[in-house]
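To begin, one chain is listed below as structure tokens, in the form predicted alone.
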Amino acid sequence: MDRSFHVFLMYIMIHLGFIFFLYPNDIITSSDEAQWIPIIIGLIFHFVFLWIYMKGLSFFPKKNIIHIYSQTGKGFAAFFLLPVFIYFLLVDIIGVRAYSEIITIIFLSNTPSWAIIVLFLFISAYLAAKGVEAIFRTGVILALVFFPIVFFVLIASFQNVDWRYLFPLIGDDFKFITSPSYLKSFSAFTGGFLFLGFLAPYLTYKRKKVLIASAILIPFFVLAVYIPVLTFGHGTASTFVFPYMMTVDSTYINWLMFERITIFFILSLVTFIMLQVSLLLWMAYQILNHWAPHNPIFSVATLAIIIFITSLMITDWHIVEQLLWLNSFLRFYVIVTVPLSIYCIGLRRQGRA
């Protein structure tokens, strides 16, 4: 059944969850001027590997990457699927720990992190156990409820911008390419499209709709970085851990009955993150089920408990940042090798045909 609209919405939601939290700080701290250059380089990387990935998948209608790798042999399948499985678990562990820390820092200072992590994992695990169709149906409802809030806050955050901070527009210093902050920023570009390879045979989609969703995200990547820079200036914005959240927090709307719109914005993004966590859990279960078939409830619950225990071992934000940096190596390995390998296997199959 064609679910292009569901995939379109899900693609936008899971990327929005990444864009507005850590991405602005990573870009602002890695480049002193002309931040659009590192943004564009990351976007080009994203579009190139997204196209390769979808082109490779198009050679195998109604087959996911687990089926594709399995056709090439057990050793080959394990070589590619095991790093993907570990990557999904690490993203979930770092994600639930990082976003529970963000919620604690911004507006639930008296709530212990473990309680927020339990809520995160319980809802996400429930959705993952119900299957991918339940996740995508939930995504449509959440999009209808929270997209208007995100757009409203985005427009309102222009309130204090000073356009003189836009300059200089041209920079000739490309040292940011090797900066750890810049390499970490690729989690926002590249972490979201792997799920496309797990949808068959449950859902089908049109590649054109995914590319449109990717194009729609471009202004969000730019605005998430430039609105804090235009509001505070680069020097001040680079000192904030969450520059865009600070920008939203500085916005005041006198006709609105609520003093802070930050809470509504964060709650909207957190629901998108929960969808992302549930999708990662479901994909990790699909790989686990291929090697050791089990009931989905048992498998997802086991993975959720492992993620919960491991995330509790991360004691502070400094360790979260170190793990984000260390995870960059595995992320680049997975994001580069999976699309290229699927594409090469597809070309080889087409040549034989």
Second form
Amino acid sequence: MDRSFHVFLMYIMIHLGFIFFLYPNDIITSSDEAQWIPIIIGLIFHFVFLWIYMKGLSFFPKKNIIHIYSQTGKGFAAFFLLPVFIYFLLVDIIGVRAYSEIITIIFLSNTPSWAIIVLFLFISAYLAAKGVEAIFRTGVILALVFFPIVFFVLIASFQNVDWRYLFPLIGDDFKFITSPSYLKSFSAFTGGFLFLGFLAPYLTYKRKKVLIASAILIPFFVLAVYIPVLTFGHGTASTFVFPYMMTVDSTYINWLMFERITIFFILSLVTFIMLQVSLLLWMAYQILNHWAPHNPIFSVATLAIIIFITSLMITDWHIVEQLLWLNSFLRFYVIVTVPLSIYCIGLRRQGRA
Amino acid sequence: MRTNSLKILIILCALFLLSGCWDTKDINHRSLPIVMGVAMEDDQYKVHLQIPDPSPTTMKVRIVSETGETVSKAVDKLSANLESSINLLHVKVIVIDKELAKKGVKDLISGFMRSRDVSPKALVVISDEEIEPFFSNLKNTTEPQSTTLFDFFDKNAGWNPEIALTRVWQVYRSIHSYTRDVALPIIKSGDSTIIEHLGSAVIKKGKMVEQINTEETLLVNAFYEESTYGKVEVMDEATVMIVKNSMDHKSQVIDQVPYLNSKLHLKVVLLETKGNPTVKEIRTSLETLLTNRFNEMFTKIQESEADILGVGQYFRTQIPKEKLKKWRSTQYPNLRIDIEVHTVIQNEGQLKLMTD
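We have the form predicted alone; now please give the form predicted together with the partner chain.
What follows is the whole complex; the chain from before opens it.
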């Protein structure tokens, strides 16, 4: 079934959650001036691997990456799928933990984070157990409800912009490339698109739509970093944990009945994160199901409980940041090897045929 | 049957979870102060809060105060002694004692930004008299309405273009910025009006270093292109009302000395005249008046090395970042600013101006 529109929306949504929380801080910490250079480099990286991945997948219509790898042999499949599986679990653990902490930092300061994690995981696991169709249909509803809020806040946050902070436009050093926070920032570019390889037997999509979706995301990447920089200047913006949230907090709209629009903004993004978590759970379940077939409810529940327990063991925000940093190695490994290997397998098969 | 009861159980559980209430306190068990006053008393913060106290017939205003090592500590103590818990979510105005402002408000403002209890949009004001008498006078003179102080600064209510309008986040930004300082309004309780506005405090890196008067604050606001609409400018020949203002700037660096050419464009309407001045006379006299006033003010703030106009911003393209870090102490004192005022008298009102 062609579900290009669903995939298109989902692609945008799961990236937005990354873009507005951790990404601005990572970029602002990594470079003093001319932040557009690191952003562009990340975007190029994103587009190249996205294209290779989709091109590779297009050699195998109606097959997902689990099928593709298992065609080439059991050892080969384990070699590629095991890191992917671990990566998904790690992203889920860190994601659930990080975003529950973000919620407590920003507004629910009295609520213990386990309660937030339970809510997060419960809804996501329920969706994941219902299958990918359910996730995508939920995505459409969430998009309809929350996109207007996100756009409204985005436009409103221009209020205190001082364009002179844009200068100097050209930075002369490329030190940011080696800084840990810059490598962490890649989670926003590369965390999302692996799901495209899992959809195959369930739904199909047009490659062009995904490329359009990722092109639509470009201004979001730029604005999420530049609006805080233009409002506060780099010196001040670099002292914030969530620069974009601070910017939204400082917009003053007289006629709006809600005093703090930040909460609406965060809640919309958090629902996108929930969607992302459920998608990751579902993908992890797919891999698990390939090795040890089980009822989806049973497998997903087990995964959710594992994630819950591990995320509770993370006690403070510094450990979360450290894990994000450690995870970036695994991410680079997964992001580079999976698209390239799929592409190579595809090319070889084509050569043989 | 079994699945049905399971579903019902899950729905019931969800009811508890989804209500999203954790350690909730009802609104009637919360005190929501509108104004917060902070002073320093032997290394302890003294916090005053003005809390509206709605009773069935009239609205009363209650003022409570407490000391503590930090503001949150003091608020905590207050909260413990009060019958309801204090929530700083709705604080609109923060009044800082002048002495504390002179010592520096860096910790105070950073604390507000960190904890997020107080909205970063709250206005920051400096009190020329001690906080204690200021609040008690405020209480005595105010009609039973708790938002008086806030209305004074509200653009849709009592705000005038001579009043600086600076928020918590802007003060925080100025503390960490190389090229930007802020002006905070100075007020005290008045005799016939509730509040008397005395001008603005020049805050450099979180410390009060200088004071400018109300007319000079108007120019600061004009520099920021805040609307100065409605301001009546009195000269020897006439009284005019400014209806529109805009600025443009040209910056250049020659031999390490920064130069800034600024043009202030004004559109005015004639209100009153004395004698028979010509249009030209009125225009020149307004232009010289404003130019002189601006230069006077600028010399004052330049001497204190506080860049409340954010002039350094205009040099971001010409001065490299490393040098810009020392903007306040090295380049800014040498800055030459050349202000030109262009006035357009849009109309002369209902009466014709005498021409001869």
